[in-house]
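We begin with a single chain expressed as structure tokens, specifically the form predicted alone.
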Amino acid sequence: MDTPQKFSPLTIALHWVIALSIIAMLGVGFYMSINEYYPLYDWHKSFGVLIFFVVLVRVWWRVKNGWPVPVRAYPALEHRVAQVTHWVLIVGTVLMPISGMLYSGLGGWGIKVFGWAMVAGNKNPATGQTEPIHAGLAELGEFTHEWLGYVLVVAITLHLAGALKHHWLDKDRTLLRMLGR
């Protein structure tokens, strides 16, 4: 279990696996979207599904273990910003893959995990064109997936800034305990 002085190896491992995975997925997602580079979508979806299962383990662990206890008392505003940022990160990492799967699955593209079809695509046999299974929900998934990307970038930036502030300005153990020291 976590203490104010030290995080458990599981907390540290889940944090860094999710953090690095989500940052990489955001980078790939923005690259694909900006450059309309479609060959990466199958990889993006495959890793997104895998990350989703790790995210579920992290959420389970957070519920079981509780929220991290601050290493010391902080001003109320700073504590509130940290709480909101942590909630946005947890909820965002759950909703990001769900919205992506909603967008892809109901948009008719299907969901493949390294070539294995979890949800089959929906192609019109006469035209060969992909057709949505439910256009409205697919659009909701697309909108949510896109905007959550921006929200997560802001939350990750705040989280990093807070960690560096704790380390360099406050000179406390906040960052060190997430590094396992």
Ligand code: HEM
Second form
Amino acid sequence: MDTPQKFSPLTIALHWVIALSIIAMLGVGFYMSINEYYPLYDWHKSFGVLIFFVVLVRVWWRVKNGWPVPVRAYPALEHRVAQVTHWVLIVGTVLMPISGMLYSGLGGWGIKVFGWAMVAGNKNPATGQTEPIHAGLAELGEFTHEWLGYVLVVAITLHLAGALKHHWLDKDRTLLRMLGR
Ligand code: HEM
Ligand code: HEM
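Could you output the structure for the form predicted in complex with the ligand, given that the previous block was the form predicted alone?
Okay, now the whole complex, with that chain kicking things off.
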């Protein structure tokens, strides 16, 4: 369990595995979608589904373990901004894979996870066109996946700025604690 002085190895491992994966997924997602680079789509989906399971473990651990206690007393506003940002980050990491799966699965594009067809594509044999299984939910997935992507970029930038402020300006142990020191 976490203490104000030290985080448990599970908290630290889950934070960094998910942090690095989400940053990579955002980069790959925007890159492939802006450039319409289709060879990356199946890789993006495969890793996205895999990350979803790690995210579920993280949420379970966060509920069981509680939110981090600050290393020292911060001004109330600063504490609030950090709390809201942590919520946006954790909810964002849950909703990104779900919305991606809704978009791909119910949009009829299918979801292949490392070659295994988790959800089959839905091509109309007569026309050869991809048809949605549920157009409304697929559109909701598409909208959420794109816009939450932008929200996460802003939240991660704020979060990183906060971590560096604690380390360099306040010179406290916030970042060191997340690094296991
Ligand atoms: C794990 C977290 C994930 C993150 C952070 C993420 C992030 C992103 C981002 C930022 C984009 C570009 C959005 C746009 O401009 O439209 C994108 C595109 C896409 N993502 Fe994800 N994604 C994740 C998981 C998934 C999953 C699990 C799937 C499907 C199983 C998926 C399917 C797609 C598809 C099909 C696109 C292309 C959209 C288009 O070209 O219009 N993503 N992703
Ligand atoms: C860019 C590099 C990153 C750094 C340097 C960093 C640093 C930190 C630090 C120092 C804490 C502890 C805060 C405290 O003690 O109050 C923390 C917590 C947290 N970070 Fe990050 N982080 C990074 C990226 C991310 C990313 C990409 C995400 C998610 C998308 C994320 C999600 C969280 C969450 C939800 C917490 C709350 C505690 C927890 O659930 O483990 N972080 N981060």
